[in-house]
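There is one chain below, alone, in structure tokens, taken in the form predicted alone.
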Amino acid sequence: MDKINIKEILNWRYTTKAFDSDKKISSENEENIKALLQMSPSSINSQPWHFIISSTEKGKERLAKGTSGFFSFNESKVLNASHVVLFCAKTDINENYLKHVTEKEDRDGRFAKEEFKTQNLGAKNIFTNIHRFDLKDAQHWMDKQVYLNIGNFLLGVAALGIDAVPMEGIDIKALDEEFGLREKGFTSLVMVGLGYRAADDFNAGLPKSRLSEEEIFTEI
């Protein structure tokens, strides 16, 4: 594996406020973007997500319906981006879905013995039921897995030299209706615009600001 300078990447990336609409992401990096989304870790490998990806004007116009009204400040970040990804979370997780994931793991060679497969599915059900019935936070738990994906994604695209802007300021209901997500068992969560920073993006020239190491770390 090639050595990368993680600090350099972290300092290069920022929340892009304006994209250069003339600069487009290559087809090679389109595949890398999909790999980042698909290969993200999740609790018990639950993968409770779906992604709507657009690079076309028509597609971005549909996604921009989630930036009307109060959220209009995000419209240009959708329309001027090279690509936009809508991160969606499942709205229900049950044994049938867990069996579906486990069967895919089995086909991919994850279990050396049938008993390991049975044990794995049992563990999935135990941890899922803790969230469904004991903590009663299954939706929040699934949302957290999607946010894990987003964090992984933002660093990954930065490593590819691609700028990004995560947007929670979106009309969830409008997007769910536009793409029929709730009928499919999903709901919108976060939209991420991708592309290359515009020359006049004010945020590109501002210094980063983070709390000090002394404040955020305890080393023991």
Ligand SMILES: Cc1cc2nc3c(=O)[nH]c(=O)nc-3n(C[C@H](O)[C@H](O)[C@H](O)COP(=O)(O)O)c2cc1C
Contents of the next structure:
Amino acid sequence: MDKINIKEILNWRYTTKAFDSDKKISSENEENIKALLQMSPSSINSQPWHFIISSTEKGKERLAKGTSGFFSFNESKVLNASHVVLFCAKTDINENYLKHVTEKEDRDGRFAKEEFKTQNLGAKNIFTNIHRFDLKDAQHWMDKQVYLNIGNFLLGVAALGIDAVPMEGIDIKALDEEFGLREKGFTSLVMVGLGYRAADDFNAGLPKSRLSEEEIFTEI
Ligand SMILES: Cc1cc2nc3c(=O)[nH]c(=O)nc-3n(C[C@H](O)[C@H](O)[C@H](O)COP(=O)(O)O)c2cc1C
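I've shown you the form predicted alone. Could you give me the structure of the form predicted together with the named molecule?
Every chain and every other molecule in the complex is listed next, the one we just looked at coming first.
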């Protein structure tokens, strides 16, 4: 694997507030974007997500239904982006779904023996039931897996030289209705606009700001 300059990428990326609507992401990078979304790790490989991806005017207009009213500060980011991804989380996790994931792992050659598959499914059920019943935080747990994907994604697209804006400022209810997500067992969480920064994006020229190393690290 080639070495990358991670600090350079971390400092190059920033939250893009204005996209150049004439610049479009290539089809090769579309495939890379899908790979980032699909290959993100998740607890017990649960992959409790779905992604709505749009690069068309019509699709972006539908996604912009989640950026009206109070959320209109995000609207132009959706409409001028080359591509937009709506990250959605599952709303239910149960044994049937875990079996479905485990069957796919089996087809992908993850289990040398049938008993490994049985053990694996058992472990998945134990972890899942801790969240469903003991902690009663199954939704929160699934949302966390999706957020992990978003973090992975933001760094990944930056490594591809693609600008991005993550948006929590979206109308979840409007988006869920627009795409019939709740009926399908999903709910929207975060939208990410992708593309290339506009020459006049004020945010591109601002210095990065993070809490100091002294404050955030304890080295022992
Ligand atoms: C989960 C998440 C949600 C965010 N929501 C919005 C948003 O709705 N609109 C926006 O302009 N920026 C949003 N941001 C951008 C943050 O304000 C930004 O990441 C932070 O200030 C650090 O700046 P940087 O990304 O430029 O390094 C969001 C960031 C994250 C990680």
